[in-house]
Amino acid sequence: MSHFYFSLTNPEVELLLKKEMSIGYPNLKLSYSRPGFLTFKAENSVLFNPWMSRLSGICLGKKTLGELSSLSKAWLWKRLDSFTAPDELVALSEKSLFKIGEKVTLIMMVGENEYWLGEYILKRSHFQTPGEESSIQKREVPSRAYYKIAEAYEAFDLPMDYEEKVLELGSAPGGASLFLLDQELKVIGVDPAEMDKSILAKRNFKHIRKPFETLNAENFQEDIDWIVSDVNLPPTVVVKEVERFLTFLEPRGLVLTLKLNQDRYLRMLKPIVESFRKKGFTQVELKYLPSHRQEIALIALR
């Protein structure tokens, strides 16, 4: 008996997802795809949770509106905002509530009058929104890094306390810094490039205008609670530098955006997770966030 699975992802990362499938799920074959929506076929049941998916689960196949009318509880996701969904499906989605650990029934509107049905278990790190769409409101910010740290903060309910100190590596122009400062944290931004003037004016922001590779223990006279990075460097470089900082700093959490613009970096993700676990972080997770492109978030908590 064949088994089918679905994946919702951002179109710009589909090639990476397919590469991950060839590495981690070699027995699964691509069955059907539209930009941002892919289904896979397997001859045997598997635990399907690819890293490069915004959301994944069991695919129950293509359905007609008549077949969907019997559902008493389901969320509706549209592949494109321009699609016009039937009022009854919109109303069903809006009234449906799911709890952590509950099985979600997801109607996926892949095209005009084209519907697929899927199921997945709602995790605490999910956004509690149909299709794992971001719930972060758009606003004027210095950079896209604002949304990435905001989504990580919400998805993992990061335990960042009032005026804890955050070391941000590669902070310019200040997107992530803005979000962290809005949470009433103290931020030390390290970057030789210029920060946005609005960030420099913040009371709890300090700019070290140097490459972070040049910093050592002598640069820190106080404890650091968190290390955050969205720097545009290979994950090998970022992880090596963070591990160096861990030889003289003892943060209780890391939030790292790892760039995956080369296929070979996919194979490094599992060893990276294990390396941070060995360094005393009890919770280490990877998550592909709604605002991500060819990148993934690594969250490590003690």
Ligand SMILES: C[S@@+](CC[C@H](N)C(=O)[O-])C[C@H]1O[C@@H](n2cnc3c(N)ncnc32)[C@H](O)[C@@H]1O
The other form holds:
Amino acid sequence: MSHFYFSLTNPEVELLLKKEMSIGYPNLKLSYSRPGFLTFKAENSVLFNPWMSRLSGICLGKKTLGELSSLSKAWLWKRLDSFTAPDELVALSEKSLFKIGEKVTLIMMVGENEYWLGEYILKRSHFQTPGEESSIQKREVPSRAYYKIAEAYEAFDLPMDYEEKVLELGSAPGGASLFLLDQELKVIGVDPAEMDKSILAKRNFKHIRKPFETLNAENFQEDIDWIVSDVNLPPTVVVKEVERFLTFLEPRGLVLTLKLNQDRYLRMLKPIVESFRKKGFTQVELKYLPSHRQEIALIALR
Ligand SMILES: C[S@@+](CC[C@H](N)C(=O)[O-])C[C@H]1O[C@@H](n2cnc3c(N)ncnc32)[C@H](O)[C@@H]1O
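Show the other one: the form predicted in complex with the ligand, since we just had the form predicted on its own.
Entire complex below, previous chain first.
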């Protein structure tokens, strides 16, 4: 018997997802796809959880509106905001509540009149929204990094406490700093590039305008509680530098954006997760966030 799986992801990472499939799920074949929606077929059931997916699960196939009318509880996801969903499906989705650990039934509106049905188990690190859409409000921010850290914070319920100190590597122009400062954290931003003036003006922000390779233990008189990084350098370089910081700093947690602009970086993800586990981080997870492009977040907590 064939088994089908679905993946919802951002169109700009689909090629990378296909590459991940060829490495990690060689027995799954692409079955059907539209931008942002892909299904795969396997002859045997597998645990399907590709990194490059915003959301993945079991695909129960294409359904007619009539077939969907028997559902008493389901969320509705639309591939494009411009699609007009039938009122009854919108109402069904709005009244459906799912608890952590429960199986979610997801109606995926892939075209104006094209519906697919899927199932997945709702995890704590899911956004608890249909299709893993971000629930972070759009606002004027110095950069997209604001949303990346905000989404990681929400998905992992990051235990960042009042006035804890964050070392932010690659902080300019300051999207992530803005979010962290809004959470009443103190931020030391390391970046040779210029910070947004609004960030520089904040009392709890300190800019070290240098490449992070030039910093060592002498630059830190105070304890650092978190290391956050979103640097446009290969993951190997970022991880090596963060590991160097860990030789003289003892943060409670790390939130690293790993840029995956080359296929070969995919193979490095598992060893990177393992190496942070060995360094005493008990929870180490990778998550593809709604605002991500060719990148992934690594969250490590002690
Ligand atoms: C994607 S941007 C960071 C966005 C930023 N986190 C924000 O919230 O706006 C990448 C940044 O990495 C910085 N960068 C690159 N190499 C670096 C290095 N060796 N040390 C510190 N920053 C570096 C760049 O100057 C650039 O500002």
